[in-house]
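One chain comes next, on its own, written as structure tokens: the form predicted alone.
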Amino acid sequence: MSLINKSFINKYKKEGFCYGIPIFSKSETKSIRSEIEALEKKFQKGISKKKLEQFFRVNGHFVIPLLANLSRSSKILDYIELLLGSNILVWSVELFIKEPGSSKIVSWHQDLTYWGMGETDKEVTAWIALSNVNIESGCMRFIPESHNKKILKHKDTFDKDNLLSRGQEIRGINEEDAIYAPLKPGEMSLHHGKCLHASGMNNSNDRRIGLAIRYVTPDVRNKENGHDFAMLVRGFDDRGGWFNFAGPRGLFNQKDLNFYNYVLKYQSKVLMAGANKNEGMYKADI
């Protein structure tokens, strides 16, 4: 392990997050952003009776090859392997986009709250900036060492300006304890599933675009604690708790769309468990 890699990993283990990791070059990042914005232009009327935003925010790697391929990037996986070991699956790929002047925010929360994975240390979120993500544009901020806490009580708000699935939030956070984590285009942050984090409004003149990839190990699930769906991206899975899939056949292939709908309905039972209502993107009205 190089000294720079070791520095990032040591920071992650101590504080529950690290940031500023160079992954994609300027030209690579520009190309990725262009592909995403080309999809927005092409599918502005939606796909299969759903808005494109639905697929950007929930399980896009099931139906969009670009997102599946990005999650398989060896540049990212080499860091993930240092934290999780050699057997790695992708549980979720999401795009978080805040338009210039947008009031959209992400409230204080812990990722693992509703995922049905328990308080595992075997999940890591890689967050890659596809635009300039600074304080003005609403970069993430973290509470150091909060990954050592238990999962805290969250309140569901279903707020229209909250990008989280249930508008979930933890109240009473001391903002003075927060560390801002700005990213240049192509840079990555990593954070633990219990690390407290949030992000603010985009007050800049450009779109704020981030790619979030949730990586897990086979150990997160086994035959006894139930199943979920994931894409194997490195090593092998011998635990039997994940339904492994290979990735999309092509862009919005009909068979993949059918599979997407099946998984959405399956996952909504866990991700919306206990909610008084479901107006979010996991609404199983299919």
Ligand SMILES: O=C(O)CCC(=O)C(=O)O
The other form holds:
Amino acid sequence: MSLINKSFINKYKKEGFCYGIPIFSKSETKSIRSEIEALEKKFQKGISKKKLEQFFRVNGHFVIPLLANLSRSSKILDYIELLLGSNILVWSVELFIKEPGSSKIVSWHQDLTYWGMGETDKEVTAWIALSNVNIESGCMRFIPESHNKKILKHKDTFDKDNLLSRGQEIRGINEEDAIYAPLKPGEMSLHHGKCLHASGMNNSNDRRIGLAIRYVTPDVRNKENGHDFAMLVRGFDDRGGWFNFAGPRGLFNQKDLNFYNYVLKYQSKVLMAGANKNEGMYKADI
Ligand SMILES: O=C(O)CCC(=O)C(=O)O
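Can you swap the form predicted alone for the form predicted in complex with the ligand?
So here's everything in the complex, that chain up top.
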């Protein structure tokens, strides 16, 4: 069992987020980043008529063993267990990449808004920096204690510079209340699904790379679809509320790609519900 610093957990419970948790060493982080960049080089032309970016942004753990394995890391799970208990599933794994000088941002939002899971406390995001993620490179910022609020009204913008699926945003946030959460390579932040957060442009000379893993418990239900898909990573699931899947057979295995498409279609009904267009990463027929 790795060393756990309980003060991070206490901060999360009080404020809805915490940051600066050391997870991967410098050399481990460098090697994860190299593996990601090797995939970018190898699959420049895409896979199965989709861009690699699609798999990096949505459900990469279905088809990329590296991402599934990272989400199973006991160094991360030891923290998640303190928040969610001993039975843990992964709902989503995503990479948030901002190129140097790019105008990509993430607007103010609460994660749970379109996920169909209601306002649960049993979902948490682990976000791990795979490069230096500071104010200059566009780290996340959070509004402390906002996880105690209800889900607020979001407006879809479909802004091309917004990394979110619908460019959804909450307007009227008092940014003076926000706390920046810089992370050194290999460090992790944790945030609650209702905690208000956003991030700015990457004005640095390096890429800004973050790995976001969404963990849930067997008790969480998709209230819209009835069921959703998740990968069991610790303990057991005897609740029957999730379609459990085992993780990828190999890199972009055809059977996993078929499954990926099936799930994308299934999830897009909930994740894009009520949107007046679906041109982005949840476009089910791509
Ligand atoms: O990478 C970012 O800047 C934002 C990520 C985010 O919104 C999330 O992980 O929930």
